[in-house]
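Single chain ahead, written as structure tokens, the form predicted alone.
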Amino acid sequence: MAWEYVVNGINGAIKLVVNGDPELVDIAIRSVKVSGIAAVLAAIIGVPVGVVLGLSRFKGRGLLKSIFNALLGIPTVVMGLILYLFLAPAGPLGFLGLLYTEMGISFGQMLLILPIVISFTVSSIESVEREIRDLALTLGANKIQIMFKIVEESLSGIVLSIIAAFNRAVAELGIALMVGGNIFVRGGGLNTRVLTTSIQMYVARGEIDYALALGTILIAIVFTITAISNYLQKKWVGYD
């Protein structure tokens, strides 16, 4: 009986992403849609940041440096819970009307995934850094093509981050839990479901055939995205 229960919820599953269930579809291009945008604005502020942070030697670049990966781990729903006391209409940024949008989400998750980016970008930096400073001074480089040559070198770890962080914008619950709010108004135009929250919602529905399906599709999205990635790494850069 208790097999019965898997097994159907396991055909049920197959039987929706074969047909291509348009409820399904259309959750999972919202995901990456909300997940992509996020992943990009993480890529504008972050790379930049950990390429300068990765060059740089000042007072309390160590503090910064672990600061940043100490947020790596934050919980996603303390940041929801952070972003929504925020984002709220009584909050400081109430005005700017993100909560229940999908911006908000995208922006919510823009600001957890930013300590990757900056926190891998930087490691890759100082990975190849002394090597190829030594040599490119031995070569006659001034600092400008120095620092062009490290980035350069750098680019598959730069790349990686940004996978890395896209990867855990789309599997997180709590930012778009909170911020997104998991709405649905038929005929409304309002919409803020997205996979993780999908998931939560038609488990707690018993509804698993749906929870499973949606559940293949966030696997097989994130498995695609890092196959795509270590392709291009390969081809483009060399990296093994």
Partner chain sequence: MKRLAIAIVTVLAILVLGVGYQYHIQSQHRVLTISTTTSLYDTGLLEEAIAPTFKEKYGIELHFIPKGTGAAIQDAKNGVSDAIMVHARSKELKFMEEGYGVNRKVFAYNFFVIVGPRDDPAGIKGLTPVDALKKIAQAGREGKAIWVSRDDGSGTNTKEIALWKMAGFDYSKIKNESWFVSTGTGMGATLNYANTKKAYTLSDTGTYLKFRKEGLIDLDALVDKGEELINVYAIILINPEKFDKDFEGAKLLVNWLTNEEGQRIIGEFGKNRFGKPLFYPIVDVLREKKEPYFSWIAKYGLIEDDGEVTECPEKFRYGKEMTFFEFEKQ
Given for the second form:
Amino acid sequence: MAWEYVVNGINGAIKLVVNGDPELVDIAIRSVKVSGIAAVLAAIIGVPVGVVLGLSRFKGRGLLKSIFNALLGIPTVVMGLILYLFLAPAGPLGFLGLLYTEMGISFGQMLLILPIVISFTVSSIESVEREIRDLALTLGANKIQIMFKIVEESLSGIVLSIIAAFNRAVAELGIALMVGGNIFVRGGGLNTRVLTTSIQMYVARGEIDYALALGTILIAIVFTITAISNYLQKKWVGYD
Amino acid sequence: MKRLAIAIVTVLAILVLGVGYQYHIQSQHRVLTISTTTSLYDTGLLEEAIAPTFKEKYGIELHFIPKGTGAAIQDAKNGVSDAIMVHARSKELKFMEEGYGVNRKVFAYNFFVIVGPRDDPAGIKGLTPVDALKKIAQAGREGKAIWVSRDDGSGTNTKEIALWKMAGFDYSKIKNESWFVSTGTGMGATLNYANTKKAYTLSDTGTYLKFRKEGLIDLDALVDKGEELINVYAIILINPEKFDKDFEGAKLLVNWLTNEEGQRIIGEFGKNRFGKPLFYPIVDVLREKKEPYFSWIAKYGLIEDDGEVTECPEKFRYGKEMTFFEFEKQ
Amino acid sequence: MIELRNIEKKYGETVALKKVSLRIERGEIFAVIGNSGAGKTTLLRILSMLETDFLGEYLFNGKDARERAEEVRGRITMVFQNPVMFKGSVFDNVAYGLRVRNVDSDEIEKKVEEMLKLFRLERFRDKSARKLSGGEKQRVAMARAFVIDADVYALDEPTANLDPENARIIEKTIKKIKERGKTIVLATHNLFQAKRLADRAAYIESGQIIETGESKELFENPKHPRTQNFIYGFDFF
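Switching from the form predicted alone: structure of the form predicted in complex with the partner chain?
Once more the chain from above appears, this time first in line as the rest of the complex follows.
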């Protein structure tokens, strides 16, 4: 029974993709776009924070690190609910007009995955920091040069953290649903339906086959992005 | 260092432009956000029939946020919605009394049905709703039947609570009995659950017919007659003095929904696919006082106001451009 | 050139160096011998100013080294026992010390080529440094240090765990570098290597300098019983 569903799901996914179902294409592209933007934003903020946290030594650094580590596991529904309350027009951030928009989802997912980027960046910095610092120092590098070298050496770990962050964003439901609202108007320009929200909707409507087909596509996207990043890393960062 | 600075400035510039562009796109579209019940949404009426036609006609996109009636009202109280489409008169009245909603208009009706397994272990087929519930409770206590409740504060759930009360049961008490299962989710998921468990539940006709027709469930409509089962859908606008929403746009939607074209679309939706409509247009029934539905709607869907029954009591009306049905109390 | 007076270094409760005093002259190869854990690496790290938190006095060219830590670091380069490679090619690794000094690229090209030749690394030039064998990595690490025009090179066990072929190349190069007038501090547990290369040597045990002297004298005629113990009991394998 369950296996039958899985096989049907994969079959259905292939059919949908081959037929280029326009609704599906629209939703899948939106998923990648919204979570991609979230990952880029999280990287812009999280990598510098992680680098500073990884390189510097100050009081409260350990506490800060454990806070970010704890936030790694924050439940997305809780996050979604809090964001909903903040972003609702009557809420403190209501003036931004982000509720039930793509940007709103990106913003929420960015907050969700920021701890991933920060924590993973910190640990990849720390894993190379000591050796590289001593080496660069004795070879005559100044503080800024050393910093850049450490970041360069941690780059594959940092890229990995961004990919992991993207994967979490694209696969989460709580924020996409509560902040996004699963809005879909045929031909509309402000839709917010993404893969996860449509999966839950089709499950609620009892259309399990279609939901599984979408699930298969979601998994395929996650795998593909990871594979591409691995390939690019080998090619660009190279030598490792 | 210089290259890094240029890179940072470029990224920031792209970001600012991107955000600006998004806001620009948003401002290009006129959007109405409507918080609605799942029973309206899950049938596809809103997205497949109403939204496309309304957009074509007025260039306004309708964004429907499907939630239970309770959650939809909460959405509106948070200033999210331009209007709500719901079906729970008591909650609607409260929503207006609290000052959030104005200008309530009814736009459609159908019937709730009590559905259950074909072999009907409680033997309710053809009974009145109240007798049927009594039988189910009895069978449940004997371990022969299961009742599934949405228990999510939705319109359907509100109706269910009222029906149990009429049958002489206190919902908050029987809720704890072992034959009584709460799902806390939407209509579709609840129907699926009842189907799997071979249980009884209360459903709106629209969702039930759709699920039945598509072969998703194997439950029969065992009780579908009785005035208590009437289900009246209303749209309520957001008080412009409470939130600065698109009141004018929402008014356009209400007027269109209750005019000839809107009513026709409601009445025709699903006719071909399901053999009968999922929703019935309400305006003609009220205008021509078609019995027996008129009396039922008056009893279960309209509100008493100073010796009259009306869609919207006078103190909850805003502006002068909208008209409301008013009838002598019978 | 280098003078240490009563250097003490603790890591937490562990004493790494105890009242270490030393003089190292310009242009000599100075060997620090002793078993692992004796304090050789700590001593080298202090000489290279990678550790600045110690007690006692460190004079570099007659001036306090800690007050001019950055300048001293520019003049002493350390090669670690574990040859850490940067990501990137062998060329990139060797060029690093020149790049951070803003040497122009033609000059870098020339100097790196010369070093690669000296260490017989030409054919690895564009290979990933991290994919080399242990011996090759050690050679890259040496080349990466020697390409810098420093005054002193502090080498920490440069041939430990290497095959004879790689060890031979490295020893040969150390001699060549000395011929260019550079000062070399060589930490090693290998008595024969110290004997082959060093002008002078010091025996260190438990963080203390036991005996210092001309290397020939020290090895053939050790005065202190603990030095004797180390030298006569030397494990040939």
